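Quick heads-up: it's one chain on its own, the form predicted alone, in structure tokens.
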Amino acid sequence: MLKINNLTVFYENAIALNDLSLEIGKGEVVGVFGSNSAGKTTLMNTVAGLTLHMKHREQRKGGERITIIGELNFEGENIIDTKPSYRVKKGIVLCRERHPVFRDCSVQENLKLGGYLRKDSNLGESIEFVYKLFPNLKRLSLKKAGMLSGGEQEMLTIGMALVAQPKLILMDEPLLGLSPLMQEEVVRAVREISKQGVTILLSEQYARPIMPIVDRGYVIENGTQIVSGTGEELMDNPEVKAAYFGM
């Protein structure tokens, strides 16, 4: 479903991603792990259309330059060069670290606000759905998402993501911050999302309460890939487990 084919990714002087290839295949869950600043968000934003996006804003206004090298192709499309909401009609949604949501409106305000580029009229299933996946959500739907723990911020934020009806969906560090009850609850959700049928590439700095759901995993450090295999072949690897799995 999404090929990246020797990626790029510099801030300035600064490199971000360095010669980054790597595979989803359609249905498939597949982790991206890494310590802090070994670009795994600079991953899910180019894939998502965000850097892209902050290159031209740059350029408009004389600020950092921003260069992107390489290849995404999606379903059979190099979409290196377009626009986010292109990619999000074509069915990659982002979930963002540190739960985004829109504070001043309710939870079912947000939701609705997710699938704000459908023209369909099942926007009311999809919402369904969510509420069904968090039933927390539909207790609180009339509250402000500003008022939410950080838990059910990021269960809204999922939400809003499905109602958008992705084919890909990216989650970058869904588990940041939680409680270990909360992460129990967002790896159920991720195991019922891909039962539906969506792909889904997932980013996490501590990875053992996501190992266990993950199809394919690849550990970078530095933008570098370093080492990459199933979930079981990652948990084998003594490096990895004792950096990533707290093992």
Second form
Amino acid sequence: MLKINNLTVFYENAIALNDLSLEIGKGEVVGVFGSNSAGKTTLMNTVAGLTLHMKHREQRKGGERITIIGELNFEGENIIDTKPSYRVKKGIVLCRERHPVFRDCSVQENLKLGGYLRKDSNLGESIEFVYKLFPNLKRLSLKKAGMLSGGEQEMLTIGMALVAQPKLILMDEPLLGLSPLMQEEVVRAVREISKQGVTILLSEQYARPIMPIVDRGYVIENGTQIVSGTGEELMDNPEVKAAYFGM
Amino acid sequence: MIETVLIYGLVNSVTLILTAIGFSLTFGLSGIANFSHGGLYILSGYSAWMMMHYIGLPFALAAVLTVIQVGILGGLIYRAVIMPVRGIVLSEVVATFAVGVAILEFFRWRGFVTYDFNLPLFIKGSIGIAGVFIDYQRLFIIGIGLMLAVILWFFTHHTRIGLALRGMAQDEYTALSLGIESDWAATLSMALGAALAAVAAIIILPLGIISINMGYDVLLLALAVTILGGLESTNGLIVGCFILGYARVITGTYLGPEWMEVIYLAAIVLVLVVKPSGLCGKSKELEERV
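Same protein, the form predicted in complex with its partner chain this time rather than the form predicted alone?
All chains and molecules follow, beginning with the one already shown.
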């Protein structure tokens, strides 16, 4: 579904992604693991088109020079130079790290915004699906999103992405800062979403809680892939085990 | 006396809301401080006047066409002038201020400085309310102001586009990741703000003559009430307009008209000292402010 070929991203002279190549098959749950500054967020933002947007913005105002080289092949089309909105239309939706929601909008309004680009009239059905997946959100539907707890905001972030009817959801550190109970809840939701046939690419620093549901994983360091394999293969690698699984 | 204060305070407050709402809306939705607001306001007045006197259009049609035309111009100003400097706040301010000054000084250069330039009243006549005489045009201003507030609230809370504009204002990158385009949202918010400046001009300017200097006054008024109420806060804008509107009338009635302008500056200085984020504004973190 998504083939990333030799992706390189520079912020001025600092390299964030270095000749990175990954592949995500339809219906798979693929994990990208790495420590701080490994390049996980840059990878997610680049696939979603946000890095390109930043690049254009910086270019206009003569700010930081951002360079993006490589290929992002989504369903046979290279989307590296396309706008974020085009990618959302194609089915790529990003849940950004630290669950940013529209704080002054209600939960219901946030979910409606998730379906902003949808032309069909079934938005209500998608929102109901989100409420079924996260019953807490239904109870809080009229509450301002800024008043929700971190875990609830993460659920809302995922919910907004789901209303967009994605083919591929990018989840940037969905477990970051959540309690173990909330982490379990998010992992359960990811499993449920995967069952619906949605492809998932997620990144995490600490891989252990998410590992049971990941089909394949990549470990990256300084923007470069160092190891890849199935969940079991990664777990068997002693270095990876120590660094990312806390074992 | 108290009836006069109550009625004319309301008129003054709603006039302020109308004058400033376009500026505040654009800032609230896209973070652009549109300093061409006063220029667009006066341009609207002259534009309607020219359509009536050069083309012979009836006032109502000239008014509608002016609102549409100035709205489109607002969007074009974003595309041509603001977009290249988007994100550099000082450049945005300088660029929009330059556009506003260019508009105003163009009309001065073309000789639009006599007492001939005025727009007709929408409704002629006056009525006595609780012993206070008030003309229908001022009541019309109150009606349009309140109607506009309701329409804008409905638009931003219950329409897909309005919701998207609010989303973009709150978190640009989350909005982008859901497919909302930031330049499109900013263009639309500039167009809306400009159209609102035109609406204000069309219904307020008939109360007097169209004067170029009024453009600078309108910009200052818009800035004053936006700072007083709190940037990005529509509720704050309304509260700020009511406080200043009534303060002006009370001061003018009891202290004398020469004190009416002083109250503006005093209120702004007081609010900035006591609550720098404005009456209903949210205090930003230090690193966001510096």
